Amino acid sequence: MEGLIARAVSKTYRSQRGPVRALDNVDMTIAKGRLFGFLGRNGAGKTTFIKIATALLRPTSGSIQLFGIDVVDRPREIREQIALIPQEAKPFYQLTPREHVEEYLRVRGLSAETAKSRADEVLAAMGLETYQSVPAMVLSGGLQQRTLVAMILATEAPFLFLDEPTLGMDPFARRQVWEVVRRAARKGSTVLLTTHYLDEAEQLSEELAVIEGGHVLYQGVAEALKSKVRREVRLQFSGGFTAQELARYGDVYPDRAGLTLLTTRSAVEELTQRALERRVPVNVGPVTLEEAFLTLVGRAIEDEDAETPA
């Protein structure tokens, strides 16, 4: 049995400018027990898809099944199978991390003993032991986010939806979360992860999908997506060069720091020498999932489309 099967899922919103198609005939399959990355810019359709898959929103057309259960026809059964951390979630400021975890598990029907045991385990794994008795209102944003993620992972639900779970965390905390997410998948949970950190998606995802403009452009493994990039090397220039000047060497994309060039190995020596002569910082590295995303979508994952619902 598959974990998730989506068939021709579409969602149209009404707006002052007229109908907006947030999802357009999306087909997607996630194997049971898989750790699956779902990638796209803000406005690409990720959050709309998750809301439909978790029975929070009805599709305009199409269907989604989780473990063979139709999410529209049997929403109560779906909610017993899932745990969700939405991107906009906030903690209860007066509660401590331990209270968040234990109370949430009790609401889901677990015994007090099981709730305490799981809280002990997840708080330690997430690096929250030191803060377990501190009210959320005085915790940093990163610690508040860790608390929310701990709540969801402690459920050990069959299907976990993690929407930007490490947003606002420092690199060390992110890696702690990665290990707990991996452990959840090893225990048998199916995990759907959305993230703007493409290194995170590359580290965690056994398989992934890329959505843009409500269409799924790719589903498969990260290595196969990276192999679609025609170039071998990534160079990032912090000024000193124009896009027109670099275009003859390969594919040029603007980024926050300056320009990214995807090129061949043979061009690296010449370009790094010219950057040295101009005293321009340049970073050289292999093609990553970020460059594969750029090549597939044509824009960086940080670019937003304000006209389209998420």
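Residue numbers count along the first chain shown, from 1. What we label the rigid core is the largest C-alpha set whose atoms superpose within 1.5 Å from one form to the other. From a predicted model like this one, the values you see are computed outputs, not experimental measurements. Compared with the form predicted in complex with the partner chain:
Note on conformational change between these two forms: the chain splits into two rigid parts whose relative rotation, smaller against larger from C-alpha fits, is 46 degrees.
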Second form
Amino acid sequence: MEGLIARAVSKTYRSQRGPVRALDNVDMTIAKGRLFGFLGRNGAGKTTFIKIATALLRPTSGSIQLFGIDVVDRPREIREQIALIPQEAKPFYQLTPREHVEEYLRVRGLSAETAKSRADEVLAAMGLETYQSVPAMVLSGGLQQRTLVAMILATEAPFLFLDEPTLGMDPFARRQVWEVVRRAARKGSTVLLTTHYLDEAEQLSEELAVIEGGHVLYQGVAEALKSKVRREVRLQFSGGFTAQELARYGDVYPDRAGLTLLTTRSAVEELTQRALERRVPVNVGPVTLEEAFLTLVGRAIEDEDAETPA
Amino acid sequence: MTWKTQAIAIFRICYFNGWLGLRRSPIAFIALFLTPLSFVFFLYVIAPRSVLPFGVVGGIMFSALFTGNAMMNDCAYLRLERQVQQIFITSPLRPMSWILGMALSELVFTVPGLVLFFAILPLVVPIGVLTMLALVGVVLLTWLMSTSLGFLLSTFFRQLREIWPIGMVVFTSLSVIPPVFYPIAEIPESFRWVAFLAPSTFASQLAVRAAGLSVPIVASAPFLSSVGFQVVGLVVLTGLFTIVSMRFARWREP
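The form predicted alone done, now the form predicted in complex with the partner chain:
Below is the whole assembly, all chains and molecules, this chain first.
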């Protein structure tokens, strides 16, 4: 059984400037137990999709099923299966991290003993033990965010929706969260994660989708995204080449030391040979997910601009 | 989740949002009864002694009605600013349980004021145990009605800045302008029916009656003065606000 199946999901918001189409015939499938990254610019439609999938919002058309249950028709059953961290959520100011975790688990119907033992486990894993009895109002933003993540991951819900869960966290804290998210997936939870940290998506996601302007541009593994945009290798030149000269091999942009070219594997040998002949230092490395994402979304924006009448 | 676990959830919400909130922010202890106490004090100073029992009953009703204002503020704040409402309603907790838990937690903040006014009441009007119980019943219905209304209003806000002016307009219109602190007899008889456009008038007239104070007949529409009409009116309004609130709790776009 699939974890999530979305078919032709559209959502149009009414606004003073006329209707705004936030999602346009979105099709998406997430396998059960998969850790799935959902990427897109601000306003691309990620949060709208999550709101529909968590029964917070009705789609204008189309359907979403979680574990075979229709979200619109059977929201009560859906809520038994899910837990959500909304984007930019903040904890109750008067409660401590331990109270957040324990009380939320009790509200979800777990016993006091289970709530306590899960709180012990998740607070330790998230590095919150020292702060477990400190009210959220005096915790830093990063610690407050960790509190929310702990609260949601402690549920061990079959489907976890994490909308930018590491926003505002330092690199150490982010890695702690990654580990706890991976552990949740190992225990069998399906995870839908949105993030603007592309390194995070690359580290965590077994599969990902890219959304832009309400359309899903890509769904698959990260490596295949790099192949799809035909940008697999990054070459960094410290002088010796002009941007025009390199442009026929791929995407060129200036950087601190000179020029960076994103290109295919097949161009690497020719270009490194020419750099050697010109005695120009060149660094060769794999294209990051962020670079592939920028290329894919950048092309979609260019296409849309080209179609828009002046 | 079973009914039992839903009930436990309601009391957990009441515990952490009400009791822990009150314990860690004790100023709230005074905030909710200071305004009605001030009104009673003014009545004590400037009005004839015969009006004072109406003032004390008004203090009780004001406290019950203002739980709606607190509910509106808290729910809008938790949805818009902290976004934790979304966390709770995307869980096995039913939307109705969330509303009831929040409503109970607001009652926790009101209890000190209610206790104070219930303690003062026998000093200004002779009152028996049964009368007290009837008054408690009216207070509970009023609390349910005003918190349902408060929750419903909270779902319409799109930003926090909208809350305070609407809260002031709605809950002042409900608790100060209608005959909550003064006898309905002060309104010219031909206009008394207008007071029943405010849901709080149903509650206040029942409370005044329960406290054994006189309720004048509205000659132009005698049914307005009957217990049956006032009870049915309060129950229907409470049910209406509760049902509409449940509906919005599910699908209202934040």
